[in-house]
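Heads up, the chain below is alone and in the form predicted alone; it's given as structure tokens.
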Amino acid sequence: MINEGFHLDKPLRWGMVGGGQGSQIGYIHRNSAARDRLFQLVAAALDINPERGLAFGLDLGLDPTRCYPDYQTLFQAEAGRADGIEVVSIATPNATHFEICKAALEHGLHVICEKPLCFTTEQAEVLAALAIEKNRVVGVTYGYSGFQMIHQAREMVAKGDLGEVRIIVMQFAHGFHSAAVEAQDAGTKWRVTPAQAGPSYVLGDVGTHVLFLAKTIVPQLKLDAILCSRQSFIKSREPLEDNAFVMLQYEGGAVGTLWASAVNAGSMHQQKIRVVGSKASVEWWDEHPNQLRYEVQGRPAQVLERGMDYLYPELSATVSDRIGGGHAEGLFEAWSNLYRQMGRAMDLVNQGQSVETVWQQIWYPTIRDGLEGVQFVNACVRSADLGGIWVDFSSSH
């Protein structure tokens, strides 16, 4: 069980950019940050409309003088306060992530950023270098990676239960945008608009989630080359894809596939990952997140359950269960685990440790993982636009 007594001497003073009224992702951020009392929301620039942002900030219980019209004013005003924010979460459309994250780091703030971190590998490298220079934590919200059974799979790989990892099969293929819903839905509209979404739709929006699950479960594998085919079945979305197939080659010989889609009609999520080793395989599905299927060659399949004593004890260092086995945990618990880990990391940095040292001590989706996500999207776009050819992963900018 989670150590509910763990706390910081004082909660981290926390601000938000975006995530205003009606924002599903904003609510997830606020709910998850509040779970373990490591963060306290004290200031925000919640909405592009200042009046609307102020009204919603008051609803959240914020001081009206700390409800700001934009992120520039937020950072400047809070920097002048003895009790100013120490951390900011960025929950805005993709096109704004780079400039807001860069400004936050320049003001000496820790950052929790929605993915993608930015549009280009060059931008991501700028942010990574700035985070090290300023010694600030930057976490990226690959929220599904906070589920306990993902980390059970990680421990099973590390302990050799699967043998040598050979194949990783990934997919995140929902059907909610199998028609042109963006005509009536502003939240979808910006995701399929290049100026706001960047060079990709589903590869960046959902594909990077399951890619990071693979990175979490099998951290020793390094991507070597990618081949991608992408389609725009709703033609008005061109050049952004609403479906893509990716083949992956890893250093050392392992291979993978990834299917990212928003047009898998009838599907809820279909986010699944299967890791195949020389002795056994594991499979996880986000619609049944409390279970991990474990299949040893020549034996009956097993379904491992969250919160049980037979799971590896090392899980308590990262994502302990928040309620006993048999009770269903979900996305809010997974996100809370991410916020808990990032809060622990920020506290250690505030105490004087270097962010690079903390990366080695505490698991969380780091800025380096965000950079790899951006690099993955760029590699896929380059491969597809060149006619579906193999491209070197490291050369994709």
Second form
Number of protein chains: 4
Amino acid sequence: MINEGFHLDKPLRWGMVGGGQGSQIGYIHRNSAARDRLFQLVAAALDINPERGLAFGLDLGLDPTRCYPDYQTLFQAEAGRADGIEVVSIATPNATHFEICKAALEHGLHVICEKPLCFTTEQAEVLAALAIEKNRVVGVTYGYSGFQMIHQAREMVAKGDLGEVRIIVMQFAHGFHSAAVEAQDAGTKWRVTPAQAGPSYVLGDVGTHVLFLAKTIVPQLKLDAILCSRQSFIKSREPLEDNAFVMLQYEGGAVGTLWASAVNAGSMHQQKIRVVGSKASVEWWDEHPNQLRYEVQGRPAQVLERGMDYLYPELSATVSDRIGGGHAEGLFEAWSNLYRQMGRAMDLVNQGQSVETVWQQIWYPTIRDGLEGVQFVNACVRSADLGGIWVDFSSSH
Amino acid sequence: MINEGFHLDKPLRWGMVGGGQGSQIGYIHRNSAARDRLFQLVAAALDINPERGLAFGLDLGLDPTRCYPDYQTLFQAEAGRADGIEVVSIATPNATHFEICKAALEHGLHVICEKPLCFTTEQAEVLAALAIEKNRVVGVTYGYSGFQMIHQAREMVAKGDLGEVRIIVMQFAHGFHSAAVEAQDAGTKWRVTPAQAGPSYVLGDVGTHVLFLAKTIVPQLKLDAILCSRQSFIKSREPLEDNAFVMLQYEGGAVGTLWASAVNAGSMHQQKIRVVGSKASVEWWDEHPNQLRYEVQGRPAQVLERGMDYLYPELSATVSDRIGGGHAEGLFEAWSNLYRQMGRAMDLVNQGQSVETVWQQIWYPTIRDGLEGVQFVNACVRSADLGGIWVDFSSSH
Amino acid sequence: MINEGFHLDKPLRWGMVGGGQGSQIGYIHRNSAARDRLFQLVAAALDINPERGLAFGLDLGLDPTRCYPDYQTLFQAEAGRADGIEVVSIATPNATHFEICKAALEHGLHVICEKPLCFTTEQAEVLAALAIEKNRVVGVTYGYSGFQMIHQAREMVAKGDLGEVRIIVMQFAHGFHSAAVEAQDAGTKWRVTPAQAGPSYVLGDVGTHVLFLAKTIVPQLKLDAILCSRQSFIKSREPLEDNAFVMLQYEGGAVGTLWASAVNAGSMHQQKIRVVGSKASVEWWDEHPNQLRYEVQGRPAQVLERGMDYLYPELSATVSDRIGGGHAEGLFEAWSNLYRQMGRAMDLVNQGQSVETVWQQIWYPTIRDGLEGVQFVNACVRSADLGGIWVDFSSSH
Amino acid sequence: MINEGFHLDKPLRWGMVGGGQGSQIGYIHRNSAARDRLFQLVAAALDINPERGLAFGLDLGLDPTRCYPDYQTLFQAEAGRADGIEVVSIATPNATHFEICKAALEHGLHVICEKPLCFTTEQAEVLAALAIEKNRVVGVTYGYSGFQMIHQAREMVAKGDLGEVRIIVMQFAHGFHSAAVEAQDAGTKWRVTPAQAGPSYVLGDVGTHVLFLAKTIVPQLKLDAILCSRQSFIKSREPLEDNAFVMLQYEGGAVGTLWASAVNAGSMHQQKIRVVGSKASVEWWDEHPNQLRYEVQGRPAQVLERGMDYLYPELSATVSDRIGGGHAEGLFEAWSNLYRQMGRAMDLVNQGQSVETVWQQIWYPTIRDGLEGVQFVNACVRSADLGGIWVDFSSSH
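Given the form predicted alone above, I would also like to look at the protein as it appears in the form predicted together with another copy of the chain.
Below, the chain from earlier opens the complete complex, with every other chain and molecule after it.
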């Protein structure tokens, strides 16, 4: 069950850009990387303020000479070392992802990047091409997709337990920004500022997470068209939306909806996905991630629990239980599953396989998934800004 | 709490059309009418088969001479009696509602009609005009709207507990018709047959229920535009949909979504409504109707319970607790609340008030609400059949 | 599903003692008796104040000459009429149940009695002997036992779905009397006053309800010994307890616990029963009575829903669905099921069968069940008052 | 929120006994120790099989010369090094805890020990005296007590939000050993074998966990007497129980119950604690640990969520949020909180404070708590084996 056995002869030499002191996202990156000992932090540009970055790097046990003031210096200097970093995680504000990711690939690094990968489809395609050219892994931290029960759902769909998939209902609709809290909160401020956040707030910030859950559970479905309506209930956020509804049409006739919101007052997360098939449905909620509801039409609803023998054995190739069923696992374990999968992929590529071949063997959120997220957000924005019309998505894949 | 005290000197002389032996809906009509002794069943045309109708009427204790073969005879004969019926309930298949309701009004009867009132807006307007002309009450049995917690939500909105209403999320999405069960089930068969069901299946059959809950909770919101996508996952149901998604825009900027389905595999009802305001949200679920979730942003979520002193006292004017909090009440009590409100309205009209005046005093699902349901279904069908475009709804009210 | 079909040629002529205006329990008795048209209220002594009783009787549509000032007059006068009552329901304070029940039986009436039947085992045995001698049905209104899912659980146990029953965990622990509310509330006052309530408060008032659910679900288990600890957290209630814990030992090795409380602050009812077998468990909660949780060891937990085809067909002989699954039923329907079963039993006895024979055919809470409740409460009180020692219960049955 | 800031100049030099490859408990110890960088694993005796222990130690990155064949060698050799271990964690079968813990203390080590600390009160007292004499920290891994919401409950009790505590209802009742699975499962086998498990199975294995939650939430309550009934539903487990019920009396009149079970078929954990006060109750469930239910009598029930500003600020001194509210945390974070508190305590003692002084400042499960667990289990066994009688507990503290 606990896969302490799998690890590399030598952990991957790992660097970070961003994720400095007090960063929640930096902490979860470091924790997840360390969890299975596949990554070892050896260098970083942790903070936009170099002194703060150095202090925190020392605090984390880094060699001071490998605490760099910025990502350019980091990539340059490490490239010159025999023991330089092989992989870098990018945990900076959205507007910087593209350039840092591009520079990392150009320096021959594997990349683990916060979503969104970038802002435009063109940028995303540049990165995707570069990753293939350089044969480097680019993983995108859609962290919720590392939860075990998501992969149980994926196996159930694959095995036909649901019948033909007809409907996918998605939502990630919290209420933390029901008021204009950005006035007092820098972490919210940049998310609602177009120059730093890109063309969208909640569609990109939360919507793409649950969209990727759908992709993970039902990989065969191809988006055909979408229609979006978005709102800025806090007027000062315009043109960035704090609420959006999307309708989705998939090739073959399946349909979906997605609700992304930061103004769903009183809600914590409400990230939920329900996949409805011709015979049965599954439903999952990120606030109670160890359970998966399975409802066969005409039978009593079932509650599947993480860690139980009745789950499909195929799961364990992708996601681990780190403690027995009944005990609560949380987001840190889901992220650790992602990092392990990415580490495995990097190891195979390092051994000479092509990144495209590895995609067939090792599940993780790839650069193509990152690209699709960017395309989705842009298509939604385009649809909404044209008054809520159907926008073709089929050319995107 | 229990309002056995309110009743009429003489119960209203009540008749039924439809609702014969084995009819689930007939049983709940009779039960609800009897509950507060405001109605007394004295005549009926219970069955399309006159003999079966007579037998069942006798079984129900009716005078055999007042068990009629059809509604025409019923209305005619009763009109000729000094003690003839004053009010009739219509529990027949959808396609017959218009003509029976019209005939009832023409005979000067108050009417309690199953939804949908009729199929077209024109028909609905005919009935609405006739009801006003004849000064008769027409109540539409949106039964879930009689649950107490719906009215608690209504009071909370009215008092500003939620702040400004921004978003309404509605769904009534069961899974009982995930397969083509109509082959074996007459009750489903007519619902998916256009000649009997009208232009829509799930939008009308379940969607209008939750739409009316929204209307009850947030009466001031006016629908401005809607957009609908509908599907027939069981192909033989075409053009009637067994699944539909609707986006709603309200005057003033609020938005909503509505999901109506009969193919949500494994779901019982999943009739839920969430009203999101700038400060707080409320959420209600018809399968557990005695609770109302109240979530103030930044505060712990609360679960309000039927029958408790902390609820707004204004509720008790409209809906009754028939037993103390903690004990489960169910749909029969909700319907009984509707029937009582309709009885009260009829009594006031009988005393000489105009039905339009009574609308201001007595809440119940009126002919205008029935009309709005018909308009909504037709607008959805129009939108969907045009490929999912925005359809103006503002002229409808 | 809906059993409007079963009824008697003539409804049973039914009287009430107690349950006057404003009485919650009176209302549910009347409603349940009327539901299936097996009982017709024709006479009553509704109120300790004869004038109020008359006024309310008129209000209920009774003949004024059959509104009696007290139960003695009622029984006497009705016995003298050819069309006198055949059955009486007793909805008076606990201290009066014995004498009224005894008098009713002596007048040859069937009886439906609120629990507790009486205060002492001796009294209960007097009544039981009298009922058999007179061949009259005595039903005790353990109303929750009329819920459908309780009988599904009963069938599941009978069919061996749980394996051998090992453990029964029972609780009915509300919080409404966490403070000394009896100072302002007459309905609580008599319950905590020994002269009117008997030797116990919560053990009798709520504990026997859930005890009878256990009896219904697992009828074959015989109580062997009990041990009780009881407390009066509100000191003025002494010696009556407002909280009690009981351990139970059954013949054959099964064990149980029961928690009865009126000081479980913040709880509505929390009436729950869990029956644990060697293979599986079932759990039921009266606040959400339409669901039954079924947990097979090593399999996903299941949630069974009222009204579904997968329930055992045997249920429908005892308890009815009055509306389709998904719709909420409540306590009124559960009580109606009880009244119907009692009506059926009375009808069979009226046709000449012996009440003891009928017990084999028609499930309802019988005088023996009422007797067992009285014995249980007395054994608990004895155990607790001796310091919490094991008390033999085996001689009780 | 995330306390990466607190750490020691140098991590504590840490060793492990037990917790070898494939050990679930070893993994969580290592993960928790590493989480806040207060501990660094430098030496170990990981496995009863020295070769396997060495291989796994190498795998974990240990110096091979510090992978020892047994705890004696470990303590001896490390005591001779200037950089020898300062603290050891003991993750071996129950029967060995006492001797290893004693040896560790004699070698001047701080200890983190799996529960139970030992089997007899005498042993526990020996250890407690030794810890004080040597001025060493002994922490016991009651891991669930590190969940944040447990400490929110503790603060709520301390601040009087519940009023006077009256009742504590505890349970940890899983179903994994409903059948005699020990025949195939070594991990269960030793737990039901007296020589290795001690005098009790479920009371010690799961019961003491929830008992310590009660101690954490309501530290002022002192146990006065207990009564226990225990069963071995799988006969071959005798005299060890696989199910037990306990009644508890606290000084001052509060009461409690505790249900410990391994045969609660179909249950995952069902570890729940409800603390009932004169004004309100709190309830917590380890399977959904990020929520705490708070029920004020006469008010709507509230659901408090981890990570929210409305929680008491005092929490953060003891337990950390490692990611924002809404995201799921799990058992690993709870354990990490324990390890950090123990690390803090050890650091203060290393700086010269007495362990008894540190108890006043730093909350963690201390040797006294371990002692109380042992006393509780022994008292329960004594009570049960005497037929279920009240056993005095007051002399135990």
